[in-house]
Amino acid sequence: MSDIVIIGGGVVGLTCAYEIASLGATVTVIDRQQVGLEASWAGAGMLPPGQCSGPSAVRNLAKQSTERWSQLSADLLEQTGLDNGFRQCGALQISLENRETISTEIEAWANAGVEAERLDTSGLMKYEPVISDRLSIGYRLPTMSQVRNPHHLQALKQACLSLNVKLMEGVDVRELSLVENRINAVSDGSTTIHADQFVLASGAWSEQLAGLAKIKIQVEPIRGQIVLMKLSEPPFTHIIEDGPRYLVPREDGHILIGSTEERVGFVKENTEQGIQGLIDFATSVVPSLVNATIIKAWSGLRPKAKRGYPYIGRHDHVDNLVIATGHFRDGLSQSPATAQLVCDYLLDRPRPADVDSLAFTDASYGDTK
């Protein structure tokens, strides 16, 4: 018996884990395999200083996420003396294809209050020599950062158990015991979980446990395919983003290519035609890479809300059960004021109005099947 039971070991589950531990509730993590190998830790880490589009409560989740990661990376190195490498490294926004995004993208994020800089090749190349002479007008997200994805999630695991967060890991949540408008119990068929409260925040398979308390939402399984390089010595420092496609350079060399948006179901594997075609636009934005050691490739399955924004709140029929999931590409760097939110919710604080359009409405209650 915990006072709150959380479903998924995501980034998002484990987050909103060390906060609500941090405030003295007694929790328990339920993942279907270890905690933190999903897509959580399949992504780039890349960390954008917040969202110039979509309803107002996820920009605000993207602002307030922005505002809290160095904090919550300074409070995870001093309590578990792992380093997540967080590090603000800026950003280049570039387009080999639709170059007449750019000015829109550029006057989005002014009007988001983030400074973009306007850039030509020359000034590109001012940035990073290495970038192809081919582009010719970009622009700069000067407080972009990334964290290192297996670090983080390292970092808080151990941040969790040092809180006495109990981890129960391969364990597939197959049943709900409701009770009237409440859940009372999770179980895999064999083992029974009780709690007070229930988190349910299991990226991709999030769907199909809502069914299971008879609340509609519809999250798909979009597969990203990533391709991780190596050279002596990093190339460029700055993040170089294409639309869904990115560069993310690490300091000991590395660097992830990625990312494919692919609608496979739950096929979780590489594919020829998507390795390659991540080589070629990285050989086609830094020729240089042509010389760069291919170390390998893997994949994960986002969590993408179809409405096209995450899923954040409680449900009229089910009082205590939290859900946050949805997130698609945006998961680990919305993590903080995710769990922020989550923590509002179990702990019944105040939260802002606009929050009201993450939740749910009275159609998302019924039978599922």
Ligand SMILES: Cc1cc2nc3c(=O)[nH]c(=O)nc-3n(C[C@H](O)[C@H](O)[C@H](O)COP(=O)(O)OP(=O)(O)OC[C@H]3O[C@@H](n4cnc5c(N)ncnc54)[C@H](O)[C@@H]3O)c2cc1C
Given for the second form:
Amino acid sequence: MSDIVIIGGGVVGLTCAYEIASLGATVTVIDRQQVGLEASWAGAGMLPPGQCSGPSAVRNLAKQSTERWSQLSADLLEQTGLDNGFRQCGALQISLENRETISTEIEAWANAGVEAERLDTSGLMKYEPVISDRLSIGYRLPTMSQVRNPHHLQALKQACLSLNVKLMEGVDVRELSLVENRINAVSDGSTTIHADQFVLASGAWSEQLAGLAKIKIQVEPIRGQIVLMKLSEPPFTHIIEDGPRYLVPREDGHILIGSTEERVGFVKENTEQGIQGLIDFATSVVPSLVNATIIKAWSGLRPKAKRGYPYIGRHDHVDNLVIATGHFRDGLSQSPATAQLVCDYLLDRPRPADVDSLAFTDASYGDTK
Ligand SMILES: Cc1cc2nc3c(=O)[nH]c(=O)nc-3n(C[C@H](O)[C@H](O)[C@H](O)COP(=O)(O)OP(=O)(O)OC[C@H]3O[C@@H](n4cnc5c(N)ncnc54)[C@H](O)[C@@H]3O)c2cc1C
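Now that you have shown the form predicted alone, what about the form predicted together with the named molecule?
Next comes the full complex, and the chain you just saw is listed first.
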């Protein structure tokens, strides 16, 4: 019997476990495989300095997460000795096709209180001389950061273990026992786990699991492919981003090239077309990458809430379940504030009024069939 059972050990579930266990709760994290191997592992680790569109609750979630990353990383380092690779590296936002919205984007960042420096070709090349001189317009976000996903997940896992969080790996939750308006236990058919409260943080698989508690949410998997390249020295230090595609340089010369957005169900694989498209993009932006060694490629399934922003909250009809899912392209970056908000629900702490918009409506309850 735990105080809290968290279903899903991705970055959202593990950060929730870490935060609530730090406050003294007895926590169990259940995952059907080893924790931290799905979207949270596959991601590129970009941490934008906030978000300048969408509902205010989401913008606040992004802002609060940005403010929390540095301290969270320092705490994890102190508690585990593991460096998660959090670095403020800055980003160059570029446009191979001279995106017309560049000016609007700079203005939106300024309105959000985030520094954004407009750049022409020579300005871009001043910061990163290796980029193509075909690029004529862009801007710099000096406060954009990055983290190395596998290192961060490892640090979170170790920190959770040191706080006596119980990890139940290899338990594929298939049943929720709902008694009136409370969940009594979850089970994989053979192991049954009881708790006072439950958190559902199962990424792209959350829609089906929420349905077991009669809560109707719409979360679909959107595949993203990544190609990993390597040079002996890091050729540039900024993240370079062009809309959904990007290059993320690591300090050891690895460069992640991402990413595709594909609606292919739960099929986690790479395609020739996906990989070639990313390589072509990379060499168009940084021509010298033709000399880079391609190390490997992978893909992951982003949990996309069809309504366009994540579900975080408690449903009126199920008293002891908090759902935190559907972060799509921002689940890693927004995990710190998501976990704080989940703790607010679990502990019945006061919450800002606008966060109710991240929860659910009465209409999203009932038998799913
Ligand atoms: C290619 C790519 C690049 C990305 N880049 C970034 C980025 O730069 N910055 C950023 O912020 N975000 C990025 N993202 C998005 C980010 O990775 C996700 O939003 C985030 O990882 C979601 O975390 P999660 O914990 O909700 O889900 P997941 O990491 O998918 O974790 C869900 C967990 O639930 C478990 N689970 C599922 N079903 C069950 C069940 N029935 N029983 C038990 N366990 C179950 C799974 O095994 C898994 O471990 C990227 C994603 C991809 C794919």
